[in-house]
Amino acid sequence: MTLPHQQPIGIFDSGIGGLTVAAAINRLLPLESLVYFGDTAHLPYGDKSKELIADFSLQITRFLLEQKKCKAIVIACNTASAAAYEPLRDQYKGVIPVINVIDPMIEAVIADPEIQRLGIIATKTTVSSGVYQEKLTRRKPDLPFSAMATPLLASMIEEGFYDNSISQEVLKTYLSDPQLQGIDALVLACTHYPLIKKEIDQYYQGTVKLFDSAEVVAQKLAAILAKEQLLAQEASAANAFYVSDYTQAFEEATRIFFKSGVKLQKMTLQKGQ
């Protein structure tokens, strides 16, 4: 019987965007063996209701639990933790660790006090849900900030458009939009746009402080494992990677983080799961 903190960590997001948080999860707990699940099927969330998002998560989340038999669970997609965070957190209490990318963001920037004033780029639904606004408002109620919904971002990347002349003119058309002038800092409310990271800072020649979730969270992540003393303790099994619809972009992209060993099995979720 595989002792509960040999076993894995479950990881999902609906397509690439998450593993660049797997990739830094990987690098700082290079013992843990995750499984990754791509909702490749139902990308992008961004433009899904807030409740088939719920829906979509928890089916994953069961998968993750059930049948892989996860020890954590990390929602390595800002959509689905703002749509879903809460409801998996009640459900799994006192069960497992459930690890969104929202809390530790907000953490970090309002940990910063050099920021003067915030932008916030993100999915339609990560944006109309409101969770950055109101945390934000809440726990440092003197920072100005602007939130942006980005609706291109996610999907572009997802069909391989970064760092080319396409991405950098759509880029050029969201920063240069009036609600992001003036800011000193932005977060990138997307686990997909560490990917284009670069292109933003080369936008900015630097002058504007970039927050992406990928290190943030695999820190958060690691300082709860250790609390619950869930950290493996030698090398685990293999990462395993799962798609509920196979792409050519996905494999493509698990291979830029994870080099080796890279073999992408396709599990379709049902209710109920």
The other form holds:
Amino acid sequence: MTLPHQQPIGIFDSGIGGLTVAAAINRLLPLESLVYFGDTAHLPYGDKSKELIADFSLQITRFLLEQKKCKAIVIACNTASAAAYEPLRDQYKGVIPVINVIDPMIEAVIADPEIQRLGIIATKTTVSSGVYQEKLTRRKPDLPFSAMATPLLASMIEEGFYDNSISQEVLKTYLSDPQLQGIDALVLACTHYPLIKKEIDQYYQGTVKLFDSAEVVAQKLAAILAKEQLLAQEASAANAFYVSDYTQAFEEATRIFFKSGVKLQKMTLQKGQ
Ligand code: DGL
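Let's see the other form, the form predicted in complex with ligand DGL, since the form predicted alone is already up.
Let's see the whole complex now, leading with the same chain.
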């Protein structure tokens, strides 16, 4: 029987975005084995209702926990973190740690004394949930910020449109919006966006500090696993990658992040599974 600390870490997102978080976890905690689930059949999450996303997130968590015996769950998606973190945390309290991507990002932002005006870009559902706005206002009431939905970006990235003239045009249109003028820091509040971080940085010519969740979430996870005595002590099983619908973009992106040994498996989620 595999000891609890040698069990894998379950990570999920709607698609390839969460791979940015999974890759950071893999770098920081190389002994851990990861089971990644990309819910490509339901992508994009960003224009769906909170209720629907919470339902998908619960089905995925059950799969990761019951079938894959994961010791911790990382919701590597801002939209699912906004819609489903609280119900999942409450449901699995005392069973397994559930980590979201929003709280570590808020911690990183409020710990930075230099930010004068903050921009947040995210999916429609994340922005309309008001989770970032509420947490920031509560934790740092003096910090002016604006949160803007950039709904084309996740699908554009998922389709492999980055580092090209189309992505640059789309970004220019969003980032020149009056809501984002005068900012000196920008939160990339969607785990797909690190894939276009370089282009965003080029747009701002390095004048705006960019925050993405990958590293801070990996560090938060490491701290929680250490506290719960759940850190792997020796190399575990190989990483596994599941999707609810096969897409070539996913397979290609997975190989960019996890060079060798990527074998994509299809898993259809069942309601009430
Ligand atoms: N990567 C996700 C996020 O962090 C969602 C993208 C989408 O499916 O709309 O919000």
